Amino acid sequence: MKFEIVRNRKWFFLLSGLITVAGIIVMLLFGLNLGTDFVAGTRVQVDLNQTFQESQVLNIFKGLGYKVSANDITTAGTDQHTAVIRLRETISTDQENKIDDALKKQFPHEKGTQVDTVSPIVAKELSKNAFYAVLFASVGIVIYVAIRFEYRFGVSGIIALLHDAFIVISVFALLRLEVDIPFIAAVLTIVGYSINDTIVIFDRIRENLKNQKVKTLSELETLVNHSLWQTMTRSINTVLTVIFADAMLFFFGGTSIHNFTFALLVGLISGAYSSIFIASPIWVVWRSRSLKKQS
């Protein structure tokens, strides 16, 4: 006997509701650690070629007159030899040289600095484009699913996608991970992957509906639950395969893609959960209302 996913949907809605509330609280308390892609400023990355204390780097930048705090210093790299410093202002070439000289004075084996500067205009433009990218992707998915299936499938799928994206954003806010352009790319990838898995389930539901005329809520719940279990093996095997590949990239792909691969990892797990336990049950609740009207 297989577990009744759809008939126990209230528990999954409650779980997702609690996660959402926790995410909102985390966002209100901590906010997002926006990278220099979205706020004007400068990102300085330096390989110090030795272990170090963040307070050492902090004191160097304070000594140069920059307003930085411990939250602006991040340790990176597999050997923890890389320091990433976020400055709230843009800096000139002369200032870059002074920073490099000061770092070399305390860390003589330093391998050089990488400086990325974003002006206020560029930061504003990137933020706007990132918002439009997520918005247009969501609208396009709703239109496609509405044409391919029906609008209730489309909206249910989008609710599940928003659930996935919100969980990833909340985890990044809680862990104080930097939100940058690769993060947006990861969210868009999650949106695409999650809706693909959801569509496979919706497609199975549609095929089963062709062979069975549903008249009551109980019949609808049974049909959708049966459809979920028909696709369960495929859903689990697919997500495990992708998670394994993503985990390898996280551990061996280098620090530059850590945020991207970690966001994917969280989103893939959340996407697999929402495709099975959230999207289809929401559709059942909505579809059951039309059954009542017909009866």
Partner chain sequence: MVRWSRFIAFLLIVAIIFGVTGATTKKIWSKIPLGLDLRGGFDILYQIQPTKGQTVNSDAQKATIAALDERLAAMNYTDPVIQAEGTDRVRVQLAGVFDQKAVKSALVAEAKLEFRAPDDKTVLLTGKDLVNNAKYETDPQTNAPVVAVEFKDPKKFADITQKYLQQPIGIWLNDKLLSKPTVQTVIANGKATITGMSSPQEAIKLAQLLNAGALPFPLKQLSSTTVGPSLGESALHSTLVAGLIGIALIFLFMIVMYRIPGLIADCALVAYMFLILATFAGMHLTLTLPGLAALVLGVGMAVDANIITYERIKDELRNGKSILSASISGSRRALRTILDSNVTTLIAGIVMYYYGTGAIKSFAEALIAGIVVSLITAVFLSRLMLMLFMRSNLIKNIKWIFSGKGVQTK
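With the form predicted alone done, generate the form predicted in complex with its partner chain in the same format.
Chain only, nothing else included.
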């Protein structure tokens, strides 16, 4: 007999519970590092095409009269050649040009800048839209799963996907990574991937239930455990292939998708884990209650 995933569920619930609590503590203590997509201001990203000291960049901005501290400047990119500077104010085209000129003067190999400025109204609207996108996507998915399967599968799957989304958000809060619009897209992808992965397993459980009368909790545990192992090769192979693609994009892709691909990487691992170790055991616990009522 293979490893008893379902019978050892309390350990997995404990592990995920601990991660979730740790995530809540991190979020309460530090909050999220919201990018210019959500907080009004300006984000200047420049590929200096050489190694540099953060203080050099800091001095350029100070020289131009901006109120910046060391915290506002981060080094990015796999080769650490990119500087990201956060300003609390929105700037004009003229100011943008002056910044570009000043950077070019000190770093002649500079490959170009990307400047994003967002005013408070737009930032507010973006956060509102992102929130609705997450909400409606979840509601839509629950309804679909409830129709095609049963509501217990739907809700168990949603708990697992919220778990995944939360873990990604917590990791970003803990590592102080910037939360921007692509990050929201990444979380939504994870929401889609997580439920996608879970459905394949639920589908097998549903099929096995058809062929077998389950009367006791122990029988249910055995059936679900069997279903999990039946789909295990697929679960592992699929997540491996997606991780291959994502990891390559993370390591060698453009700097601007670095956070995006990292969020996906965390979410993919969490999604594969939660489909097996969280979603299915939750369903077993829930379903077993109705078993007892029947007998």
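Residue numbers count along the first chain shown, from 1. None of the values given here were measured: they were computed from a predicted structure. Heads up, when I say rigid core I mean the largest set of C-alphas that superpose within 1.5 Å between the two forms.
- In the core-superposed comparison between the two forms, residue 112 has its Cα shifted by at least 2 Å.
- A movement of the C-alpha atom of residue 237 falling short of 2 angstroms is seen between the two forms when the two forms are aligned on their rigid core.
- For residue 64, the Cα coordinates differ by 2 angstroms or more between the two forms after the core has been superposed.
- A C-alpha shift of 3.4 Å is found for residue 50 between the two forms, based on superposition of the rigid core.
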